[in-house]
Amino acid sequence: MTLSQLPELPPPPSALCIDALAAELAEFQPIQGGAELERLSKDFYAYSPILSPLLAERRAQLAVRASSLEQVRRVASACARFGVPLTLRGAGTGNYGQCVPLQGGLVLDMTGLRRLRSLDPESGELVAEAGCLLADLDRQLAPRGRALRLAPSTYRTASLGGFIAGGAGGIGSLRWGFLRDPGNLLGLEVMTVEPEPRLLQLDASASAPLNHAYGTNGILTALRLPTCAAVDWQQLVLGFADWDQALAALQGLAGSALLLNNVALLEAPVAAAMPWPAGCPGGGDSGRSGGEHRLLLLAAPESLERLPELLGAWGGALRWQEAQSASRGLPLRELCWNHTTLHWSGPRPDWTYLQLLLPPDPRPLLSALRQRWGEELLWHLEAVHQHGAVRLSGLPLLRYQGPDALAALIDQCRDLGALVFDPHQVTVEEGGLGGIDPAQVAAKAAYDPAGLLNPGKLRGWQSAPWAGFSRSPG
């Protein structure tokens, strides 16, 4: 697939078929048009100038909301019997069209399933329904001294099922790695898409192929996750005049024994454009030669004693500090991960971004890209752990100069040793590790045998011998 193509799919179901399905689901008060159907068919893919024109006209023909397992079962059964594509949706905070229906059909809004079913008081293990909002979950965990391990920057609005199906990491990845790292997902409850749907309980091993699969190979109804001890994280903003010193501080802090939950580095022009929390001074001049680079830090209170000494060694200065629990307005986590992209690209529609895992020594890549792209590419780095080692995740901001220039940049990043999670593609594979995962395809065959779930997003299924099997009888 090139940057400017969508997979070939059968046509959407006929209006006659959709009307019949809507009649069967009449008590769900199905939505068949208007602004609400449009909203339920979209996410934040507009970050990508490649996806925007491709997905602009893609929408569901019908949408319903479920608030119980029985309602999910009835919708899954009806879609299977009518042969109608079924796309699952949480809060719609994804960035690259994960929940946009490519073949029409029905969108099922899962946010009504929002019950915390259990929390083990000893292990902290929880079982929660897929529609739970992450912030709501944390509020329920807080009185018991527990918290979620991982959360996206969209924590206040994202759903648990959507995060597992469409996310990869975020706040907490410095401590706990990525969602697909062993131990971050302990099990799933899954509904199959068949005339007689089955409700299955999967252990961690069986759940792995459904983790970050865009809801293409099973309906996630509940999730079993570990939690961690709650910490009142201290938010700190640190200023640096020198980029190399700021980079050294990012890597040094990430590799230290200090208890940290997130460390992000914004190059000076990016820092200057951010809407800093109340009481935090601005980042200065918007040009690369002016202003200061900013390090954003979430640190445990017991980690603060060593910071002044370390900062002095790296040439940094504390600009602002406040406990997250006392945060006024914008929390610091909403200047990290893809919220940085949101704040930058909103007033700059000619800019976009990439998602990279940088090589263990990122300096040659950073230098080469700076030489080649100059001020058309600005750096936003996040420190993460991958397989026990500190790595840097890059979310560089770049001025869009057309698909050929974007493809050339992606090729250069790969040549320099970066792993590219391409946010300008619609498939699980291109947005993830690049290759087809046979386990994901096998899970789809087991739990969605007619290939109705979110068609077009799992390249391994499209290229299999049965591709195109799922066609609506309408």
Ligand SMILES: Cc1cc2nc3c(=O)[nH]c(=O)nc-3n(C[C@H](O)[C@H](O)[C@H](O)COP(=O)(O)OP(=O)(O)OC[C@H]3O[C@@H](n4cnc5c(N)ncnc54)[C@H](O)[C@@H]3O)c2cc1C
Second form
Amino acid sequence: MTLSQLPELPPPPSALCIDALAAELAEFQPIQGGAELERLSKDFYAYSPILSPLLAERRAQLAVRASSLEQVRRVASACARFGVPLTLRGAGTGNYGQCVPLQGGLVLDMTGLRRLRSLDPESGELVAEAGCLLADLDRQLAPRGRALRLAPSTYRTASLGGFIAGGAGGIGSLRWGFLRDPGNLLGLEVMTVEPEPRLLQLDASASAPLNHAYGTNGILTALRLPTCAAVDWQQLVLGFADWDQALAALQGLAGSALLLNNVALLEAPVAAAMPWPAGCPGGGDSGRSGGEHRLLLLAAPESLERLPELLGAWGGALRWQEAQSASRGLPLRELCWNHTTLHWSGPRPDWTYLQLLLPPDPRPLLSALRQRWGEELLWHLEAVHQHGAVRLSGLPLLRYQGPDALAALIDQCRDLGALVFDPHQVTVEEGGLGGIDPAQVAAKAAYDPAGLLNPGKLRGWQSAPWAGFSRSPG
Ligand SMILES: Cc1cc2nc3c(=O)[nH]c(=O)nc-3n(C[C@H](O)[C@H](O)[C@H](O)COP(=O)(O)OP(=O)(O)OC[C@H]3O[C@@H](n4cnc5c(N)ncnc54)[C@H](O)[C@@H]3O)c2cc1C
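Got the form predicted alone; could you also share the form predicted together with the ligand?
Okay, now the whole complex, with that chain kicking things off.
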């Protein structure tokens, strides 16, 4: 395989064109330089040593913030008339460089659109604006006994629109699968990018091509989602001396009928490096042979009755327990998914990571990789539900030994049956979906006919026959 290269794109619009656009949008107080423009042009791609140098110099030429549909309409119309690339931004927590503008242009910060429009008391369906922060939304749902089904570990900072456009799953994926699984997105309100933008209401099937499209094929202004009954999840940390027993416990719990919202397994050295919540003992020694492997569990209170007996059979021990509602400081959720990567990589800039869906029997892959990479590769596993079965998602941590070694590891993972959601690539296709989805490309033709939204991120559009005809007039 070849590691990421940026797609060839036309040059950014001229300064003259950007000044004229800024003048038209003067009432938005556009940001045209400085640290704030820099910040609004970045996300969390720095975990990738491949993307870091490629994206370092990429930035927007101006940024504005919208807080109403009318303001979004005005910005979309102006970008269409001036032919200026438009990149949407939620909270900017994506880890694939999703909201880094590759061709300059304008960044539109959507976090001002943050209204919960409705919550159906019967069905639990909600309609909320795209800029709502997920934690804020949940706070509004809680008094009505409801909760979001799925959330990234960045739940406290991420936006709803950014999660649907850029995320994949996370806390809750053990029960509800991935965001793109049918039933997790019921409908969208979308603004088109045209001189006269249209506001469209899409049903679930018409919404699917915009789900995980990195904001390349429509501006999401509101989303319709199912919710689930709220549970005060108990956070539990379980310790295991033996890796195989810890893995058996992960799979056993994930496949049980207990009501669980997340279960993650951290290999001993990774566990030893985590900032455990107050009151929870540390994970011990940092070597592979010392310390203990740890399972992180979010369980419904009524599921705890069977746990001691099951734990005894797997050779595990309870280290800590606390209700999520009583969390002081870090909730356990923030030691899971890519928060594990964050805590590990912060003090270790020579490490990076991968995102995988392991084959149904993960053991041959796990042992082959342990044999080949030794202590240079450490395991962090998350259990998920996929197409009716329990599967393991792997976010292994890897000492970076250059692009060739990384490419060899990715090839080996594929050969061993894993799906790779390559976090060292900038396109929707290479980062997750695997191949071109013609429905995503058709949606772009319908809702962004000049190809202005987040240029370079949808490979299917770049390679379409019309690619290259959309040029900034500046
Ligand atoms: C430490 C860490 C942990 C993470 N854990 C998880 C995890 O558990 N699960 C997971 O899925 N992801 C995870 N992520 C990635 C990311 O945090 C989430 O996907 C998050 O939901 C993105 O939301 P955001 O508001 O920050 O989106 P942004 O980063 O702002 O945007 C993401 C993408 O969506 C597009 N976009 C934003 N708003 C709109 C809109 N209104 N219309 C159309 N397109 C739009 C942007 O252009 C961009 O392409 C993690 C990242 C980090 C750094």
